[in-house]
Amino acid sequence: MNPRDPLSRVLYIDLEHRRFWTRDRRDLFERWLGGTGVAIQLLKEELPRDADPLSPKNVIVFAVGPLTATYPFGSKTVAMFKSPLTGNLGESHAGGRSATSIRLAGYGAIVIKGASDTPIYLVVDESGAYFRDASALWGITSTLTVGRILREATLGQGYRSIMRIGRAGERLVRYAAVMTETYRHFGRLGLGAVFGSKKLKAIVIRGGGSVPIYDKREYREVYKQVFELAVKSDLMKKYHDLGTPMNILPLNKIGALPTRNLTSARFEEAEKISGERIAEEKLGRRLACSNCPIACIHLAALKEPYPDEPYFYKTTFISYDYEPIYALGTMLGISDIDGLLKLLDVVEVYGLDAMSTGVCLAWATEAFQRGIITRRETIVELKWGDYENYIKAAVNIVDQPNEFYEVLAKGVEKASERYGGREFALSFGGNEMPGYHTGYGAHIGFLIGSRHSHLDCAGYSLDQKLKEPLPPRELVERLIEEESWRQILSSLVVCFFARGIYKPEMVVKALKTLGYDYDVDGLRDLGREIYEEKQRLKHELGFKPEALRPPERVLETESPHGTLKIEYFDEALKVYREMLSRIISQG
């Protein structure tokens, strides 16, 4: 590690006593690289294992890595905390400018402890943290409005990032998100609720420094190789052209697109909300995260006439990706583009995680249709495709006007335990289902992945490459191998979209220019170590592998690999539990 690199500086912030301090943690960054690797260690140090996720004892760690602000796609910030949704380890990644802002403010990580007794926001720069009164911001409905106010209130040159919560975070919705800039999110596992419990409305980070390069000559050469792979090969072209919504039609074609609470894996109107159709009819602009030459953020332009002013239109820019289109589109049977965009906008404005919101509403719709719940609970009629009532229901999740919405705000698992319908509640380890019904790899990956996320180990991708399922043990080993390598990518920290560029040999070359001495085997070993550290901490925080089970609905709806069998899941989960037991005993 370059001895002049400020990456090893960690900023500690105590919200209760409104003080801050910095420490040089070169011991952590030289051992664990950065990002996920360092965040795990900081959380181990600071978080009481029995902490209630919504108590002042919970801790938030933001961490970046050596590729942040040095190489293309080093654009992600890792957030780590105890999840109020699952009750154990929470990890969420966000793009935008936050990573570069943290790095150029002179930090590799920020640790936030305690809770304020009144609403506050933080301003972080090279000199430390400043505590500002957020009473006037608390209760503002729109996360977009909060962002605009803070842009005016915290002027400053250099890279600036604004993280903030909406009403969902204030109301402690267990899957509330933290918005960063305008169109990026720490979406999964409820970081927004943790912010809300700490009365932390926002964090503004201003970076004005620079990053020293260890070997400038070699750095220019490796940077050029990465850049040219990004812009001259086909590795990243698809993300620029259509972005992740390109997945709608291919997944629908093979019968892997979850529809109407996974009662089907094909949506008969998929073409109406496909990436191609939205781009053709609604694409307004593309945006890029900091240090990214691709611009995969696609914004739809929704034009609506002003009331009583037929010749004047309001244009709203709304970000869209595959996962929100799946969760708030196909899962709810919505095929009207404008209606889908309006629902996406409400979820964005209130600061909800789109995937969890969609899965919760899909479960509620089926429960309503079966008579398990009635209008007394739902207040509005829930019917597939009725985006107007889904918008009202999403707002009710935030406002919580009755007991039903209070429970639904805790996630689909809690709601199904309270009201029934567990057999069609799409929960994996407490987290709502991602948008892939591709086969065993996807669903076992959701179950055993550290974040219960499709991005943990890409089982959905493995399914699509295989003609026949692998034996259960081999599948689990392949998933863990992939997740272990991704610990390196999320410790560097780079966007997973660029994983085809940042293969082990390229990572070794890039790190060498920054003063790190690794070989491919050393990186792979480190990735496995970080994976095991994460599994141990997750277990200490209350994760119960024996409770893992696939939702029954997954076994009922045919996948591209046919009808999935519970015996296969049982064998695969047995392999995982044996492996986890060895990891825990060795720790």
Contents of the next structure:
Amino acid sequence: MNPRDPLSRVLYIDLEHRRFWTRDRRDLFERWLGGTGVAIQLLKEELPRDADPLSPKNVIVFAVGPLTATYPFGSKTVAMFKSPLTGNLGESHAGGRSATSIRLAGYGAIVIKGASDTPIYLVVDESGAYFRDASALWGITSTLTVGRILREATLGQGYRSIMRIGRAGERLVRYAAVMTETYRHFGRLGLGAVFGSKKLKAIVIRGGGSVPIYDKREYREVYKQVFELAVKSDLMKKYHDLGTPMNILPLNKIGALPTRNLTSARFEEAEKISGERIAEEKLGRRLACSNCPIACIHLAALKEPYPDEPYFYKTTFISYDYEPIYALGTMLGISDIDGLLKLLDVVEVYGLDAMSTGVCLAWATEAFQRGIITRRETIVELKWGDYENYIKAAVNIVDQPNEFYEVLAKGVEKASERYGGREFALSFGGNEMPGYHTGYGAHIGFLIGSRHSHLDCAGYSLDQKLKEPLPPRELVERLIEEESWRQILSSLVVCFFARGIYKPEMVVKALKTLGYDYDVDGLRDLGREIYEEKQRLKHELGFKPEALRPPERVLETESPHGTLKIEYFDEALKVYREMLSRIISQG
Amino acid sequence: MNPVKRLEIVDPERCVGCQLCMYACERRFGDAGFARSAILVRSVGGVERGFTVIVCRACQDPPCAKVCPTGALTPRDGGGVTLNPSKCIGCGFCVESCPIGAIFWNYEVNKPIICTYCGYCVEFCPHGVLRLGEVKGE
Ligand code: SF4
Ligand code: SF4
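Would you mind generating the form predicted together with the partner chain now that we have the form predicted alone?
Then the entire complex follows, led off by the chain already shown.
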């Protein structure tokens, strides 16, 4: 790497003693690139393996990489921590301005340790971290308000990032999110609760500096090539025009859109909440992460009349994406656009992860219908499509007025262990299901992916490309190969949507201008090594692959590849466990 | 004589806040980031309200040149200014005099950053917000 690149500077912050220091970790960045690759190593160094995720012993790592702020799509931050939802490795990625601010403040990673005993927020800039009192911000209902206050209270308009939690994080909902720039999230696996447990309300990162480039002339050239590929690709058009919700109709058509707690994979009213429909009726603005030409972030403008005054309206901007529409729309049988948007808004305002919240509420609705739980537990009646009550229930997950909501705030697995209904609790390795019932690739991907996320290995995309399912062994190999390559993308760190542009050859070229000497094989090997390091860390954190199994519901509801067979899962999981034990014994 | 160029904001409502223009401006020097960028895109009080693009508009009678005590900033024929860095003493009067806030500061050398109306950023705005226009004589 370029010896003048500040990427290797790591900022360590100790919340307990209110101290910070920086260290040059060229050793790690030379060996593991950045992002995921480096975050794993930092977590290995800092995290006591038996740490309770909500205790001061948990550690949060934010990491960026060589392509952050230097190349288009280098816009994502990797967060790594111990997840309070699964009890194992937590990893979540977010864009906005978080990544470029960290990089342009002159850091490659930030490590946060310990806990504060009173609410605080951090301001980070090139000179280090400032500890500021957040007592006045604690308990504010809306994350949007918190953002507004911090915007006024801190400098750096245009080149800062404001990460914050909402009430869900303060109340330790195990799937609370951290929001950044209002509409982007470290959504999954409960980083918000880890912030909450550390009494860390927000982090403002100010970064207006620059990164000296190794080969300046070539850099300008390669940048231009990437840029041109991006603006000419269909990718650009697709994600810019409709964004991820463009997937609603095609997935519904093939019968892969989980609906009403996956009692069906088709939503008869999908049309009403499709990407096309929302864009036509509500689209108010498009946004981009810093450094991204596409602008896939879509905001709906919801105009609501005030009940007490005629001709007086308020307009709320609400971001929408495929996954939240699935989790809070089709999974709950909601087809009323305004109702759906209001529910999305509440989830955003309170700082919940949309996907986990939707899956938990979908399970609760089915359990309620079957009489496993009653109004005594749910307080409000849960009925498919009744968004008003779902809004109340979502708020209850945060407020936890009774034992039921306390348990539901721990995730669908815990709730179904306590109340029953495990067969229809859509949990994979303790994480709530993403919105794809495309076939074996998707579900096995959720099970074996390191984050139990559809983004780990994109099995949903493989399913849609294949006419016939692959043999289990081949499927597992393909998924792991994809996940291994994605370790490179998330170490660079580039947005996964740009994976079609950052083919191995292009990555080699881009890295060369930054002073790295890799070839395609070398990169692929590194991807596998990072994957293996991650599996070893998961193992040390107590990961039990033998406990993995698909929820029964997945085997009942027909998928585009027909009814999925448990024998196939058993075989695939066996192959996976073999691979895993080989990796672990090599460590 | 070639017509004098200046940067124009076609429609800030189309701006998505990607900041590619800011990165492009820094890339004039072959580097990445914002430290020497002469253009700033920031939200209008929260991203949901949209963005404002701040860049030198090449005034006919530039106030920055008037307050420069050393003559480092001189009016350009047709509008805008040029900076002679060797004359600049880093006082920052120009920054304060610009009512639109379009003069930024290069902390490394302690001198202002002045748009050179080169149009490099325009090539990288994917959403048609920026244009290199000609200054019309008055
Ligand atoms: S015209 Fe040139 S100097 Fe001015 S903002 Fe654009 S890239 Fe920078
Ligand atoms: S490149 Fe264009 S769309 Fe992007 S921030 Fe600049 S003006 Fe806005």
